[in-house]
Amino acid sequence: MTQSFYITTPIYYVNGAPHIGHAYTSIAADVMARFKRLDGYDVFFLTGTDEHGQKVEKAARDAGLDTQAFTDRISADFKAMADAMGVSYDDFIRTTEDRHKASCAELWRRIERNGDIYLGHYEGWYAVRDEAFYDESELTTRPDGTRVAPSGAPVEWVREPSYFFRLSAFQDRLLTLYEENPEFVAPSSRRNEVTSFVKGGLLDLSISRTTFNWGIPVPDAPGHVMYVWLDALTNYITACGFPDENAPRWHYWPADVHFVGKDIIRFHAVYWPAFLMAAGLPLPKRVSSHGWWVVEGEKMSKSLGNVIEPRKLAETYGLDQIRYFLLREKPFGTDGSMSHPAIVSRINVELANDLGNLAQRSLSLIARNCGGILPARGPATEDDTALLTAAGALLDLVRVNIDRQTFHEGLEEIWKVIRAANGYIDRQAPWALNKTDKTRMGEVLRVLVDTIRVVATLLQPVMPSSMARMLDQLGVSADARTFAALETPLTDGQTLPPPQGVFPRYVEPVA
């Protein structure tokens, strides 16, 4: 039976347009989903939009729109962004769907039935922008007297009737979870942050609101809507068919990895497992959080006018080029800076020169000196064996990095082989061998084709369309591009199509 693998992005909040941070999370998750599919897994990949809460209600009001019409428009824009960035999701969930409302109601009932929900009243500091409650100790005061949360969002004092979740009762179980499953939260800096937060003591969590109504109604409690994070987090089981545990997708749960931004790690690594424990449901296996992008050294903000629209970025530099840059430029779990020179350098040095030129030189020599016929392998020299061995070891190395979400390290392993292949072609000089030893020339070119095939196959998840073109030129049929297919050699003597450049250099537009 094929092993299943379930990957999620966070569901994106529809109070504004999608930006590069949303695209980054989605592309990283997409790379893992594509990799696992090529590695033989039965993958379920979920993304979508989070559409309830006070902040959405306010954004719709500010836009002069009916709340549902507003969420319809913004959600459609997020879906269009995912499609434009090549995100191969299997389901796009919206929290305003009936299936999700039914799922949330059942999760609530199960938690309530187990005695972990009680009615009280909430009095404390609340940040509308974060849709989160904060303790006094977490707040700071600005010079103008405004109290703000750790995120910088202003807070306001609220008092209202509220249902509470007994989060305090799960402190020890959560700490045991982190201790027994050190890979549950990644990277380690975020795990330490989460562990420290829980060790500091957990207060019961307000999980209903009565001061607005744009949310999922609490079962049997008129006037109460569910706390937006209880609603939002439930999407991950809704998409699997919950509460129908005979649903066709239920076997995917628990999720293998939730991809999230570092700003929402607390909700996914503390609240979410506690909710699931309270409902008697299995826990996800891993929560992997990423850092933020800054632009030219400055944090993105609307006031600075430097918020990056991912589709425009792809139009400027190329979709696959941007996908590559985002995963290559910085470690997934840390912050990183995005700049025009950095993007151009990755495109021109690594894609156009290192990989593109390697493939173009090798295939052009076959077209020109071998009649476009794929040469056979010959007796391997020490130089041949070194390169082919390095290429053969790549899959296992990259597989480990994908599972750890150390995408930049996996790409560096691939680039080590690309650099080695460029050194090999320079040392072997097949253009010179064409005049002295045509047989050996063919053997050298075959080593290069076999190496480039491995590289292009492993790079498919990152740059799907570019690598499809490269594999076409290597004579790899569309049904032979899985990782398992690498074990079957290419057919000697097959005719290769005329070579064409895959990665053009980026040239500055003329002003």
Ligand code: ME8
The other form holds:
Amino acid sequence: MTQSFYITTPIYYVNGAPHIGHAYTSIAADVMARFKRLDGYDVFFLTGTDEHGQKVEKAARDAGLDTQAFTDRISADFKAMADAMGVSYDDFIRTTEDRHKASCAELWRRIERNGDIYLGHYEGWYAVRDEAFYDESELTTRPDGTRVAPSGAPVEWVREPSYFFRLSAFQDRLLTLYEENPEFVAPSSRRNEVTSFVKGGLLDLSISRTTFNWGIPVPDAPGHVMYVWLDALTNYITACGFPDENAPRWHYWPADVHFVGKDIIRFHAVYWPAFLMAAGLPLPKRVSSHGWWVVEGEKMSKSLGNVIEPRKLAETYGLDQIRYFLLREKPFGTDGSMSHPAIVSRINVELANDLGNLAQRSLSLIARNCGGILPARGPATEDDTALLTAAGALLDLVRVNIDRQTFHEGLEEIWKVIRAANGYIDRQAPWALNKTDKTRMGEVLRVLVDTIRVVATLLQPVMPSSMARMLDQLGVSADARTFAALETPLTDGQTLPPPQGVFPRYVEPVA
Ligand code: ME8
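Previous: the form predicted alone; requested now: the form predicted in complex with the ligand:
Every chain and every other molecule in the complex is listed next, the one we just looked at coming first.
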């Protein structure tokens, strides 16, 4: 039976337009989803929108719109953004859907039945921007006297009746989870952060609110709506059909990897497994967190006016170019800066020169000197073998990096082979062989085609449409683009379509 693989993105708050941070998480998850599909897995890839809570309610009020109408509009925009960025999700969940309300109500009941929910009174700090409760000890005071959370979000004092989740009872079980599953939180620096947070002691968590009503009602508790993070995290099981364990998608649970930003790791690596333990449900296998993008050295913010709209970026530079940049420019787990010169350099050096020219040079020699017919391999020279061996080893190397979410290292492995192929073409000089040894020229070009084929096949998850075009030109039929298909050689003597450049250089527009 095909092995299943379940990947999620966070569900995004519908309080404003999507920006590049959202696109980044989704594209990284998309690359893994596409990679796993090509590697033979039965993938379920989920994204969607987080629509309840005070923050969204306030944004709707500020926009002068009915809350549901407002969330409908922004959620549709997030979906359009995912489509425009090539995010190949299998389901797009919205937390205002009935299936999700039913799922949350059932999860609540199960936790309650196990004795881990009790009614109390919450009095303390809350940051609407983070939708998070903070302890006094975590706060700092700004010069103007405002109290702020570590994220910089202002906090307000909240006092209301509330249901609590007995989070304090899960400390040991969580620590055992991290210890027995070192892969549960990634990267390891975040794992240490989470472990020390839990070791520091856990307070019970307020999981219902009574001072507003834009949320999922707590079962049999009029006036209480669920804390938005309990509601939001539950989306990952709702989409698998929870609570119906006979649902067609239930077998995908538990998730293989939740992709998250570093700001929301605590919710995913502490609260979420604790909720699931309390409900007696299996735990996700991994929470992989990424760092933040800053723009030209500055934090993105509405007030600085430097918020980057992902679709605009794709329009300016090309979608595949941007997907490549996002994964190549910085390690997944750390922060990184996005700037025009950095994007242009990746496009012109790595895509246009290293890869684009390599393919174009090899294929135009076949078009010109071999009548567009794919030549056969000959007896391998040492130089041929070195390149073909490096290309043959690539799938395993890239797979390891995808599984660890070290995307930039996976791309570097691919680029090592591209650079080796460029060295090879320069040394072998097939254009010169055209006059002296036509057979050997064909053999050299075939080694290059076979190498570029591996590279293009492995790059499909990152740059789907450009690599589809490159594989067309290499004569790889649409049904032979999986990783398993790399085992089957291309048919000698087939006619290749006329080569066309895949990666144009970025040229500054004339002002
Ligand atoms: O947190 N760089 O939603 P959200 C990189 N609804 N990533 C960034 C970023 C930046 N500058 N800014 C934001 C939520 N992000 C919750 C999730 S899941 C059950 C609920 C990333 O719309 C951020 O790190 O605030 C996070 O992973 C994602 O955008 C969601 O942001």
